[in-house]
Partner chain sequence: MELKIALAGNPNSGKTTLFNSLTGSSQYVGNWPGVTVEKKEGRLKGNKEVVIQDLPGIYSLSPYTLEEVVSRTYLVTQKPDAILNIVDGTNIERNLYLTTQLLELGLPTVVAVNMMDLVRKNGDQIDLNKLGRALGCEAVEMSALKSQGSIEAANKAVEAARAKKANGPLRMYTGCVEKAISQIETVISDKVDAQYLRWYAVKLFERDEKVLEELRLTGSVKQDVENAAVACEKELDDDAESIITNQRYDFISGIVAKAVKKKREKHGLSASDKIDQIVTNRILALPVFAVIMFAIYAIAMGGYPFSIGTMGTDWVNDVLFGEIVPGALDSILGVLHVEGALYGLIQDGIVAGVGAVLGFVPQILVLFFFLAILEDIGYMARVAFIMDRIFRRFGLSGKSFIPMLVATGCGVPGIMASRTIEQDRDRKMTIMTTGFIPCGAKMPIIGLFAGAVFGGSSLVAVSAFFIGIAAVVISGIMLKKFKAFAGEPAPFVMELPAYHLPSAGNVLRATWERGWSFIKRAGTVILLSSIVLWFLQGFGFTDGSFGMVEDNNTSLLAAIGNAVAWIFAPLGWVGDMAWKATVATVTGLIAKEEVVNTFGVLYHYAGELSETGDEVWNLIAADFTALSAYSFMIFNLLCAPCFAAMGAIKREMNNTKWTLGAIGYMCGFAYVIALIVYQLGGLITGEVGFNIFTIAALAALAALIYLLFRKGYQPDGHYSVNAKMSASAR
Amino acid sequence: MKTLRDAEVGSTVAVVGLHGEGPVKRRIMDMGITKGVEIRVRKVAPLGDPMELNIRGYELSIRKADAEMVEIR
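Single chain structure for the sequence just listed, the form predicted in complex with its partner chain:
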């Protein structure tokens, strides 16, 4: 299974689904990471974490540990 954590900087990926449950998952979904949406991975922070994503026309930052919940294609 490929997750958002493994996505390369500069690549554009499509979300297959989200794993896990609870507040963090809900927050991620609320911010627009839902099934089928396209994400462009913009960059990672200077110290290697978190990562910056472009999604639904805005910039979102998310920790790699949380990005692991997002399955991509």
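Next block: the form predicted on its own, after the form predicted in complex with its partner chain:
What follows is just the one chain, with no partners and no other molecules.
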């Protein structure tokens, strides 16, 4: 399973599914990360946390732990 954390800087990926439980999964969905959406990875901080993404026309920073819950292709 490939996750958002594994995505290369500059790549565009599609969300296949979300993993997680209850409020954590809901928070990820509230940020606009849902099945089928395309995400462009803009930058990753030097230590890998956070990641800066372009999604649905806006910029989003997400932690590594949250990025691991997003399955991509």
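Basically, rigid core = biggest C-alpha set you can superpose within 1.5 Å across the two forms. Residue numbers count along the first chain shown, from 1. Nothing here was measured: the structure is a model prediction, and the numbers come from that model.
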Distance moved by the residue 46 C-alpha between the two forms (core-aligned, Å)
4.0
